[in-house]
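Next up: just one chain, as structure tokens, the form predicted on its own.
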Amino acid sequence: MKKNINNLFITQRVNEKDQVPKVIKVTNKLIKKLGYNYKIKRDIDLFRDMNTIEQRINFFHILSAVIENNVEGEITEFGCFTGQCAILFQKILDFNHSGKILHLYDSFEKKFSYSDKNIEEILIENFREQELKVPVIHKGLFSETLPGQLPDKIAFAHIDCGFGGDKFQHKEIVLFCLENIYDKMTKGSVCVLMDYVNPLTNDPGADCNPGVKLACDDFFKDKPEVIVSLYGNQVSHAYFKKL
């Protein structure tokens, strides 16, 4: 008997343990019973969540097209927090059965809603509870990271280094990340860039980080690649592949 092959994995955020309310659940009774095709949900938690379902969706679908086109070169993340999105990239190597080694750069000391907790052991727990290898982990501020313990090739990079702050600031540090990255990434290789919200496209996303379009419109200036936005739900991200 073959064995179920799934990947509703996509759907398990690490931290998604609360229970649904009681008078949520019969409130959504009673619209059912009432004929309407709605439901409560919980909205997303921007400071704990880090992403959205149709986020993960778009993160399994690239991740996995970077695999099978054996583009070259190691997975990497730049902000990680307590590894909403790093946890997904590893089962999405493991789902590929890639030997691709995934790198993580974080401070972290941005603690949003944990208050004093110590975020790189969280992290570190979260792999461990969902019995993945731990990455490889380069602690630091990027300016002390960057470049010197980055891969020598990579094959995806994922920029989600927002903070809620100054809109210049973050600017500045996402195109330090890409100046760092860019002549690393090899061809057919993708970056996404979390929070990035264009709004020429209409996109329903929160724009939370206006930083990072600030960025791009910069850095791409004089490049041959195109930022592509990527529906997410409340919060957006967009990618744009190596040439």
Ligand SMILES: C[S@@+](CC[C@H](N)C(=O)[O-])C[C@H]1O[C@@H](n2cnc3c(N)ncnc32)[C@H](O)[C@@H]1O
Given for the second form:
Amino acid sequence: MKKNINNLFITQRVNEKDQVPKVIKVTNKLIKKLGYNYKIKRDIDLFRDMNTIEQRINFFHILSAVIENNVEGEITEFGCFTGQCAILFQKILDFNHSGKILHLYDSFEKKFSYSDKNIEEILIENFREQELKVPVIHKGLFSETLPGQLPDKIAFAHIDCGFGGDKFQHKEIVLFCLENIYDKMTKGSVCVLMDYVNPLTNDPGADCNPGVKLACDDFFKDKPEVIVSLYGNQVSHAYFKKL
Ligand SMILES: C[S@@+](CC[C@H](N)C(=O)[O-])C[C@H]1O[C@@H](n2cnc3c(N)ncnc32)[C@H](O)[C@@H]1O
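Would you mind generating the form predicted together with the named molecule now that we have the form predicted on its own?
Following is the full complex, with the preceding chain placed first.
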């Protein structure tokens, strides 16, 4: 039987910075008094949170379905940084009593707002703090770790390697990941593509890494799989299911 659990684990960690400032509380009261159906809420801190609440809900349902459908293979993430998505993946695995192994790939060279810190150490500490099993970490550029360090079969992949750089360089990195994982993805496995924005969907998410769509446009030209856009609020993403 599954452990009794509420869905609070899909929210990001609350810290002191997240306490609602007085000015916001007062403004919200005023807005309410004036009869407007609006409320000011904290926006995502892109360089800390790395994903939105809506994306976390999407991850919860997608990864749970992969596990429940007994899709063959392991769980992988290409670009894990401090583990904001990876922690959620491990929690979903544990919640479902899944023995699937989480493999993380990153060079840990990108620091974003953590300036001089050792990102790999922060990642490990974050897992320990949450009393989660530390995943298998494949440190290095993807060009060094792929395909050699990939598991034989992949059930779930998350490609999230945006670094705020040149979109054509990013496109090549995403393309490299897709080319290496595609044949290892088993039937029914799912790959989530962080930052994928399709302009035709009126997506409200910021198009912060257009290289993802460019890579997918190239890669899926001759493939039967379809990319499905997901609502992620401030940041978009999408997925495809391997046929
Ligand atoms: C946006 S962050 C990932 C956020 C992460 N998924 C999370 O939930 O916290 C992008 C990561 O991709 C990594 N990355 C980008 N290009 C890479 C490459 N060519 N090889 C290895 N890692 C890379 C960066 O080091 C960075 O940590």
